[in-house]
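So this first bit is one chain, no partners, the form predicted on its own, shown in structure tokens.
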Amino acid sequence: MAEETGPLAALMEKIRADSAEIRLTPASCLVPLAPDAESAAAAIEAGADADIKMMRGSAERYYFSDRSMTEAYAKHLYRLAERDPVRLIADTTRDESKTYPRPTPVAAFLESPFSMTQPEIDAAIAAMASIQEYADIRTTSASNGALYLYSATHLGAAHADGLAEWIEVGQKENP
């Protein structure tokens, strides 16, 4: 456990406070507490308590405390911070297909924490169809028309179809 005094303590306090407010802490926001973002990162990596976690983005490091935020939720916030809607949707879909396993309702991306617009979602799904890296992301629909995404790497088509139907229709008809 790190010593809870000095600059490192201030860095950890900031990260914990942001996490308690359901926010990631970009390394650039730690600059007021350290000479620069690299110094802050070095201090955290060298001596932070075990609850302080880091995710490295394309241009920024992000920190959170798992005392207040789960890693799964932090991943959603991280993907939002990276501002890549195609990757956000694909990675979230892959996680859901692998971890739970279940398809992801497209409507979920309209909700918090994603808060995307329908045109943003539609554009991202359309873009995925033409990028080889996302060839595993497929769509399925329930009989009520609800659209779902799944990763063919982790879910078969029949399984995804059946789960989408159960989530949308079966559960509601069998309380």
Second form
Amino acid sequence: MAEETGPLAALMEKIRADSAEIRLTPASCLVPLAPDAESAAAAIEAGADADIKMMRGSAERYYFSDRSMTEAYAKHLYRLAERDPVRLIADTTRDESKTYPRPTPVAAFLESPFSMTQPEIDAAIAAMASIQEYADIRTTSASNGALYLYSATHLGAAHADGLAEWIEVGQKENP
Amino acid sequence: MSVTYGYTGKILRVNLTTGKISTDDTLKYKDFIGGEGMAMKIMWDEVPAGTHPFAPENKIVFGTGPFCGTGVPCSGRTNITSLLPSNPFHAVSSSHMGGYFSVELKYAGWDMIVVEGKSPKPVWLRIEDGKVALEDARWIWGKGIFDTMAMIGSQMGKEAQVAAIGQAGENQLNLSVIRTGASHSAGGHGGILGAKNLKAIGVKGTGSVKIAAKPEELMALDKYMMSLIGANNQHVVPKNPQPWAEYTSPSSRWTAKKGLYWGAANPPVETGECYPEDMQSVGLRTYKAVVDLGPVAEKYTVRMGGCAHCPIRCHSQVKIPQLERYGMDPYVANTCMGFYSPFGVMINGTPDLPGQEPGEQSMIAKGLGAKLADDYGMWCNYGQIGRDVLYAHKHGIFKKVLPAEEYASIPWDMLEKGDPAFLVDFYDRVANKKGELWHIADGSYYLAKRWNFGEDYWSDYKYKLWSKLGFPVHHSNEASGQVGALISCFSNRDAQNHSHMNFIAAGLPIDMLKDIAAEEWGSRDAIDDVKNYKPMTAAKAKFVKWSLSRSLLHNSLTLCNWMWPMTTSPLKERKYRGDTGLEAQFYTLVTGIPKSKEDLDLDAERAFTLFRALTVRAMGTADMRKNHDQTTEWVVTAEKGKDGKDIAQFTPGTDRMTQDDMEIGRTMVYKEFGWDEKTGSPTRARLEALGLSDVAQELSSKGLLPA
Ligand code: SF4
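If the one shown is the form predicted on its own, what is the structure of the form predicted together with its partner chain?
Every component of the complex follows; first up is the chain already shown.
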């Protein structure tokens, strides 16, 4: 257990308060409580309680307390904070293809916490096709036309086709 | 009579031929648990093979279980068992309804009602505690179920619970229901009440159910159980990402989320985040209206409703003012197939009209169909009726079999263009047995014979028929490959089994489910990844036996198998494990009869084996493998992939099975039950070991025991 008062306690309190409001805490937002982001990071790394977690972004570190949100949810917020919709869609898809495994309905990105618009999603998927880093991300569609994404690293094409059809059509016909 | 706990100790027997009303002792059947198990015993003992379902000699058993009326979560179901009219051998089957009927029956002092004979004139059965009478029903005969309930309610008071048939049951349609409450239908047995001239049963009870344990002990177990409960179908992860959730599933019925409202409530109710630890929001988790009726239903939803003792509430109660255009009141309630099936008759769908919101017309059609089917008391053979309309329409059969005048009078143009008003015409004709069209409610086996359907009716996946006995898929091969497939093979109607389905669709990653499967059924090989099935294993056979027995156990206790068993939970700290010993813990506390999980599973196995013996007796053959347990052809035929080529069985992307593997599976399941491995029929030794020597004796005397 870290100190109950003092600078580190204040940093943890701020992170926990943000997490309770379902927000990540970027390191830059800790500056009023520490001389700069680096020293805040160092203090947290050295002695924060186990519930305080860090995710390293392209330009920022983000913190959250897993007392208020799971790592899975924090990852979504982190990807949103990074403002790279192509990566957000690709990495979310990879996670689902690996974990469950299952393809990801594109329509899921219309909903909370992503709340993207259809044009944003379409543009991201179109952009993904020409970037080598995302070559593993493939599309498949169910017979009702719904589009799904999957990572070929974790799911084969036939399996992804079958799962998308099951989730989108088969399951609804067999409630 | 000595004090009984859980059970009231009394069975009500009603002979409609003689008008005799008598009392029997429940506990003489206690080896069969309750509800469905006890009904199997009564059917074995009292209804001879060869009896027609509509004959006075047939009996119909309304059963509750020891948990009804005690507050055990999701224990308010009613089990109904009788001969099944739509089955070619009229084999014994059960149907189930929720609502509040069973609980009221217990409060009136009865565990079960056994009805036999045939009344010379229409009657309804009035039960007010120990006062039981047959009342004249001529004034309600011919009425729909909504009016019937209102009229009986006007005599008994609004606290009475009523189970009734509509015109479909009166007219002895094979596909008819018995309904209670606004939306709780037991499919398949309505015609039996019609044949008996019994329009309805009204029940009002002022008693209570005694519990053996101290109230605080039951409350503590209840609280523990509530910590393990998920959303409907025991889905334990939410559909959308939530701050508290590690996992999600696009198929989850845990649909509550911030910003999603019961929009027609006054004021609107936000479903919200529904943290798993928050017991007060359990009833908000399952927002089924937006699943069954689409997102458009949000603003039409008044609330979610359900059965007695159920915190889940999976029945959507919506107000759709557009229904008034069809002469209906705007309030409609139902869930799942209750909405999908009547709508399935609209084989071309119901496209939205200009000015309508996306999905509005299909929501209206689903509401209208539910209302009509619920009033006439029509059954759908688990969604088959729409596919039967599709087959007959697509193959020009209506034109061939309907008299020209009748054919010309049907508004086919409405069906073609997707006008929901077609349903009004369709259900009137069918439920009121008009012309030839009503035979669509004979059920698949009889209909296919009468209208001379081709072999493709059975062999084409599109029509989803599971068995030539005339029933369709219901969580069959698509539900865990051989596990669901074999479960369906042991049924006399659609399998109605969720024991396996609730587990495999819980929403957890496959690796975690496999770990849990290993704990429950001895090996991770008891389940496969969805659409990536592997050949049969012994652990799958154990899972099949467990699922079949647990389903019968739940229908006996009577617990909702759409929630139970609690194999998983939403709790990360329990590694998402549930507790499959809960039924036994509740049983012991409620009844005071100590039982372990293994004891109860053995009781369920006894009842399931008796069910099997009943089927053997009804079919007059011991060779169940050949004559009963086979599937239609599409199940064991490779399906085509997107490229038009066959997807080989047991490769990723398909859930089709092979005949050889299914035969291996049958043998393994027979072995698990201790039945004859060649024929799948119960052996003398196993029957005797289960205390069913009389059953062995009778089967032997009929030459129906395996060699
Ligand atoms: S889950 Fe649904 S069907 Fe089951 S008891 Fe609850 S309300 Fe009734």
